[in-house]
Every structure is written in structure tokens, then in C-alpha cells.
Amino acid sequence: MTGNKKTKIIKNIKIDINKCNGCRACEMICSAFHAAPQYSGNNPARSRIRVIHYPLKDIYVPVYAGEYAEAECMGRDKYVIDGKEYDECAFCRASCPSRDLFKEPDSGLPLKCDMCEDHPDKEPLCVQWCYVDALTYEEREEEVDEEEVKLEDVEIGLESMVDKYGLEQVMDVVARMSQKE
């Protein structure tokens, strides 16, 4: 840490489960936007947002992908909603070793919501395509400590990904990412 402070824009998608009707338009546009080439296909397994359905109460919960977790969490808290018990994993945004949610179907690499930063519009596409306003986009400024990015940290991260997924899969994902530019 350098000790310097900088202002950072924090981007967030606010979810109102009382408005979600389970149409899954958010999943469809996200998977189409992240297809290679863009909009060439539609595979909800590539979507960075998933709509989880609880049929007993007819509740739909959109969850978008967060950071990758190298190990499954130790907490297995239980939540009771309208008399039905859910474990913590049901609402978790992380891709982790204990479940397949938010993993690229071909390579198994973790997916993370990028807020559609490659798209020219300010709002993520899932928010734009949510016609019932269950998803809303928020930005706020926050002061954070400025971190130095060290080349050795990048190398360590790449080495661990190659160890876990193999050089060919990592190179394939990097090649697909570079085609977007």
C-alpha cells in the first residue's frame, strides 16, 4: 500500500425481488453480450446473472456473479424465509469449488459480472432489459487506499490459474477476451 487515497466509483446492481417476475431477460441479454463473437449465440450458462426460482412461494431472486472464492466458505448459515429454510449458498454471488454456478461451461473458469463495461451505455444490459425494474443500477463514490499492482502478483495469479485449469484453457479464455476489443 502506498498510503495515498483516491476516489473510486463503486458500481452496484440493486435487486428488488418483489418486482422480479422470472422472465429471465437479464440472463438472455447477458449471455448474448458475452458470447464470442458478441450476440452470436445465447447460452444462459454463460450469463453473469442467474434468476433463482423458489416455486413453493413463486419467488424469483436474480443473483449476479461476484468475486471467485478459492475455497468453499466455512459458514453454512440457514435462513428462514416465509417458513422455508435456505442455506447460505442459495444467495451467494461467488464462484467456488463446491458448486458449478457462475462458471464458464466450456472451460470451467469462474465468471464475474463486469457491469457490461465494454458496452457504450452507462447501465449494464441486464438493468436495461429488466422491464419491471427489479434491477436498478447505482453508482457511488468511495475513498479507498491506492494499491500498487505488482507484476509478480499478476504472475502468481496466472501461474495458479494455469496450474488449476491448464495453459490451453487459460490461453483460450484470454484469446476470446482479446477478440472483444
The other form holds:
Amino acid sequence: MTGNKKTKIIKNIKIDINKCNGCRACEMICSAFHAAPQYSGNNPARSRIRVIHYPLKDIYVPVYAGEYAEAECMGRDKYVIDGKEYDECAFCRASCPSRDLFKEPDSGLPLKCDMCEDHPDKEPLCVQWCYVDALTYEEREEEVDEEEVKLEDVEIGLESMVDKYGLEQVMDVVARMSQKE
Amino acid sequence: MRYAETGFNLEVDLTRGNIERVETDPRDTELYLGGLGTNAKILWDRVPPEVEPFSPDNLLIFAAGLLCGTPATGCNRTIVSTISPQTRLMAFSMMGGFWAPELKYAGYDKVIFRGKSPNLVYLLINNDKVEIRDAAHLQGKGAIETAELIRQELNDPKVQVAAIGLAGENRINFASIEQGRSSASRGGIGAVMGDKRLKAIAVRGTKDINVARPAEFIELCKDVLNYIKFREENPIPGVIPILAVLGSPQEMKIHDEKWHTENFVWGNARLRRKDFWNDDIAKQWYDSMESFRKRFISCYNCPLECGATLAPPGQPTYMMKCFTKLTYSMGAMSDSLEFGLRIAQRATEYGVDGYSAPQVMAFALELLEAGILTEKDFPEMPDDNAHGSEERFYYLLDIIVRREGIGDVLANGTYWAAKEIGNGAEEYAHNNIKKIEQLPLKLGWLNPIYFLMYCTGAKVNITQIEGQFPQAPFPKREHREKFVKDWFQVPDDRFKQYFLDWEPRGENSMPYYPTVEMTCDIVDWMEKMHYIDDALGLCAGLSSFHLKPPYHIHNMPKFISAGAGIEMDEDKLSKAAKRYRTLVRAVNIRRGMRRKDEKPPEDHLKKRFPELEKELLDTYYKFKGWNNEGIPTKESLHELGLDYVSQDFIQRGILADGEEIPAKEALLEIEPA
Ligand code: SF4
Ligand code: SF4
Ligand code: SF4
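Got the form predicted on its own; any chance of the form predicted together with its partner chain too?
In what comes next, the whole complex appears, and the chain from above leads the way.
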């Protein structure tokens, strides 16, 4: 990679887990906003933020859907919070084959937080609907390396389908679908 | 396509182990909305009055309100309806939390249980996969513990569980159904669940709930949120702390308990402690709450965080909200909040109603003091300690929930226990309406609004009918003028005038003002708002319970139109609410309830006004379309499209064709099975 620099606005959501009350309004509004047409449907299972909560242990951690992971991690670490052990997966951001978190419930396609880029407001919706300020929004400028060309969403989706069903089967389906058109 | 609702119920026959997914009729949604409304219709249609509460033919219905699962803030109520073993009338207790939206996301509006399972089971709903599972390993487990064990066994922390504890399993007449931070407590519905040998219902859903007009709906939601913010920044001046701010009341946050501890009565709803609240107590209570409370917690999709996680050192963590904070301390005559919060942990795991349980225990101790019960009835009971009857309360709670010795009798609640004990015990079951223990509140003077609500509220719980209109007049006209200025929630401006002219003293003061007509109008409005909440699944803490709430008669029809796609306006909504309110009444009338049952506890009011009380009830019955016995008339039933009710009434001789006939003798006095 070449070392071209450019400035970039880094959008940042700050999470204060002490303020979270577990209401899941963030999940609700994220799923509603990303429904087509917008707000027509509601389903937290489609949300790109999930509040990981163990109420009796007083753990409330909003986690944003991050990158799609092709395979599950090899080694697993553990978190110890208040003397209790948690699997690293418990708070992981990846849409990964080992679990159903951050996947569309029907198709299994991975979900990723897009910072509500289609919304006219600067502040992402989960932040707006989090009334207790467990989620707050910050922007800062940063000098970064020119970005690597990223896989388009479609490609990420396809890749996960291929992982799940194998390339051949996916190509068969695509071929069949194009015949129907 | 169905909007807001899923259009499907689950029918579970526990006797045969049969489960069916049944499509519902969208016309019923138009007529009865959902939640309580459609529950009432099902109970009317399918549970004839001969059915005993603990009969396999009694239904136990868990309903998600019409708007649960949509983005509408605070729309998360589960409405549980059945025939109560305590009142032998229809019970429709509700719980907040997360269960109802999850049921919607699983694809169902209601789960309807009938029959009785041969052994202890739980129901698991995971979208289309629904199964009855063995619960032998959960027998005797606490309600919260059960939920945790089920989550572990399914390895899914996202499953929502409603469960009973030992009290439900042992059919304690005031057993609750617990669900994390929320519970459906009143009327002993947990006992019906236990009778059906159903330990829990676990739900997980990942389907969509759709709304009819998305852009419009989301704007309505935003307006509500903005108004919540406004109310947070502008508490209502001149009222007690819990009424100044929204929520279901904010008992976990508010430390100032002067009003409750000095105005409510202690022990077996007896003693008023006028100078109880002082700096020492305030500090001790503050410290107890602050050291136990780990976090404020909300229900699904609501910012108000009325609940709290409490972790009393040395005891399991649990969650609490509302007035249960005080009932155990006050019942045990203990000046320690720590005691109340500690025993409430055990009571929550057992799953008992936080209003009834402490009163039953205090009642038992009064009977002992009076010599109606003796030391022999309480073998090995500890003595009072310096703080009151704390140790005794632990002892009593245990023997009641386990139905040991006299506990077996007390487990039926003060009304039925007193009857069984006899020997004058009835005098001590003094704080009941329709056989249910009430808030420990005794009034000196008659407030006509509260009088009518106490008499006629079908949920038999004052907090479930009051709200909207101030509890008392404000001292000065200028205060009242200020109050009505931004009071847009009123259905009509005449309500502002009622309040403006309401004086603490003089001609326009209680009990003769508000006038009988005004009182009827006000009570009808208050009640209507609760019924709408209970059909939509809205929390009363954002709506009917409060002065100036974000949800009101002007925006609710819009929520229904844009959400469920049912054209709605204020009149149509009011009529729908009246329809299923009348149906709840009809279920109870058919079970024998009459005017004679509609009265406040004998000693509730220090000064009585028999003529005025009679006039209030006469006029209100007429206003509601009921005859002088409180039976809905043929004409009013016809107007609501409830001719099937009047036909049934006529067939049973409850109504004569066209005129009133004397009430048939009530079924209500039959001893519990
Ligand atoms: S909206 Fe805020 S408080 Fe509510 S769950 Fe999400 S992060 Fe927590
Ligand atoms: S920023 Fe937008 S896309 Fe990302 S989780 Fe929040 S609401 Fe969803
Ligand atoms: S107001 Fe309180 S009780 Fe009501 S839904 Fe919100 S958090 Fe729950």
C-alpha cells in the first residue's frame, strides 16, 4: 500500500455502560430505520446494535455490529468482570459463523452498523433515541492512509452466503434467478 | 396484511399437550382493539360463569397489547386475564418489561392456556417452534431463579421468561407472575398458572412487526418522546413527588417518603404515624436504598427507568419497582427500609403480590394479639425485635407460601381466611374491596371521585383507575389557572372548568363539589384512559396514571390509525373502550357481582354521607348505561353491539326482557376449592 494521506471525519459513538438502563430503544430504532420502506417494520433481531445484558449481574453492554468474520476465532480469551468470567464472544462485534448475532434472521446475511449514513441528521438514530446518554456522538478529523478499497456490501453478503452454502450452490441459485427474470 | 398485531394466537391445551396457531378475526380488533379488550371477549365467549377459577376450563390468557412491538415508547404491557381465585371475578393484571414485545416478534398476539397439565411444565416459544417442556427440575425454584435457569438451559440470554415461584405452585390466592423487573400481581393469577401446572413461559422472537403508515407513526412517537423530555424538565408543581414526574411511580429514585409513610396506614392497615418521617429516618432510608441499588432499569423501549436492580449484601440480586418498596416495612411496623428491601427479595422469588402479602401477615399478627388465633397456631414463631415484627414476617411468609399449619388458611387471603377462622376474624379483614386487600389508605373526608373509583373499579385497585385529574384541589385559584393553561390532555374544556372551580373549602369543596354529574364525567374519563392503555399495551406510567401524560385521548386514535391501519377517531375509540369495559362488567355480572359488592372498605372513610354516596352510585350507573343493580341495560348493550350479552342475560334471568328484575343470588360466596 502507498502512503497517501488524507483527512477523514471519524464518526465515533461513545458508550457509557454505567448509564445504560437496558431499554433497547437503540435496537428498536435501528431496526425500524433500516426497514424498507423506512420505519415500516420493527424487529430488534435485525438491529446493528445489541444490548448484551445480564441483569442480575448488572451487566449492560451495547455492542455495535462490526466486520463480517468468515470463520470463528481460533483462540478465545475471557473477560473477568466483578469476579465473573465471560467468554470473549459475549461482547464481540463480529458477525461470525459461530452464532446468530448480527445476522438477518431470515437470510442469515451479516449486519453491520453503517452509522445511519442514509439519515440526514448527523447524529445516528440509536444515539438520538438513547435518552439517558449511554450513547453519545462525537466527530473528529484524523489524518489517515488512503483507504483500502472495501468490499461492497453486496460482496460481503455474497461472501457469507458462499461460506454458508458453498460457491457452487450460490452460483446455481443466481443462475436460476436470472433465468426467471 | 395485519399491522401492529400479528393476527395469530397460540392455543395451548395443557391437558392434552396440544398446541395450535390460530388466526384471529380482524373485525374483533376493530371492535375490541386487543390486549384486555379481546381478552374480555374470549373470556365472555369461552368461560361460562359456572367455571371455577381452579377448573381446567378456566382460561389463562397472556396477551400483548395492540401496539406492543411497534416503536411506540413504553408500549410493552402483557395483560394477563383469567378468573381470579381471590375475587372469583375477572382478573386482568398486567406487567411491563420485555415479554410482550418478544411474543409479538415471535409472531403471536396472545397465548391462551386451557386445561391442566398432569405434571409441572413450561412452554417454550421460539418463533414457529412451540413446545411444552418438562419442568420437574424447576419445582420449588424462585421465579427469578427459574428464569435464569431456563436461559442457561437454552443457552440464550435473549429469551424472555414469565414464571411463578413457590407461591404460584402452591396456589396461594395472592400469587404473582414475575418477569425480571416486572410482575403481574393482583388477583392471584399466579395461582391459576400454578393450578395449571405451568411453571413458566419462555419466549424468543425474531420476526417483524409492521406498521401501516410508517412516516406518520414515527412522527407520533417522536412527539411523545419530546413531550417526555419536556415533562422531565418541567415537573408539575404543587403535587406529591411521585405525581410530579412521569413513570410508574418513581419509587426507586425518589427518597422523600414523608407522604407515603405518614398518610398511608401501617400494620394491618391500621395505624397512621403522623410524625414518622424525620431526618434520621430520611438518612437511614437514603443509605439503605443507595447502598442496595445497583442500577436504574427500564422496560422495553422506554427511557423512564422506573425499576432498579437491588443487591442486598448476602442475598441474591433482584429487581423492583413501585410501592413494594414500602409495603413490607409498613406492614411489619418496621422503621427500617433495609428490612423491607430484604424481605421483598424473598417475596419476589416466591412470587407474591406486594400489596396483599404484607397485609395478610399483619392480619395474622392482629388475630394473635386479639386471641382469635393463639400461640399454638404459630409454633416456633420468633418474637418481635426492636424494629417491629421483622423476624415474624419472614416466618409468616414462609409458612404461608409453604401452606404449613395456619399458613394454609392465610394463603387464601384475608377475606377467605377470616371466614374460615371465624370467631370474629372477619372484623380484621377490614381493608378489602371485592375480597382483595387494598392500599392501606384511610380517609377522613369523602372525595366523591375516589369514592366512585373505589366502588366500581373492575381491577379493584385504586392505582389502576385513577390518574389524569388532580387528587385534590389546589389551594389558590392562581395555581389552578396556571395548571390548566397547558392542560391539553383533557377530552373537553369543561374538565378545566371543573378543576378551576374546585376549592379546598367553602361551597365548591368536597364532598359536594365536584358535583355528582361532574364526578361521573371525571371518573369515566379516568377509567377510559386506563382501559385504552390496557388494550394497546401502554404503560400507565406514561399515560392514564398521570397528570398531563404524553399519551392522551387526542393522540391515541392517531397511533391506532397509523399503527394498526384501523381508521380511528376519538369517538370511535371511546366507544370501543366502553364496549370492552362493559364486557368486563358483563363477565362479572354473570358471575354474580352486583351493586352490594361495590363499596369501599367499611372503615375507609371516617365520615360517611349515605345519601350522597347513594346518589353518586345511582347517577354513575345511569351514566354508564347500567341499571340500578349495576347491570348493563339491554339498550346500552345494543348501542355497543353487544346484543349477544343481553340475550345471555335474559336467558339466565339476569335481565328481564325490557325491565329490571332482582339480581340473582351471587355465586361469589362459594368457598374456594
Ligand atoms: S437506548 Fe441507551 S439506555 Fe437504552 S439500551 Fe440502548 S444504550 Fe442502553
Ligand atoms: S449508528 Fe445507525 S446503523 Fe449503527 S447501530 Fe446506531 S442506529 Fe444502527
Ligand atoms: S414508565 Fe417505567 S414502568 Fe412504564 S414502561 Fe417506562 S420504564 Fe416501564
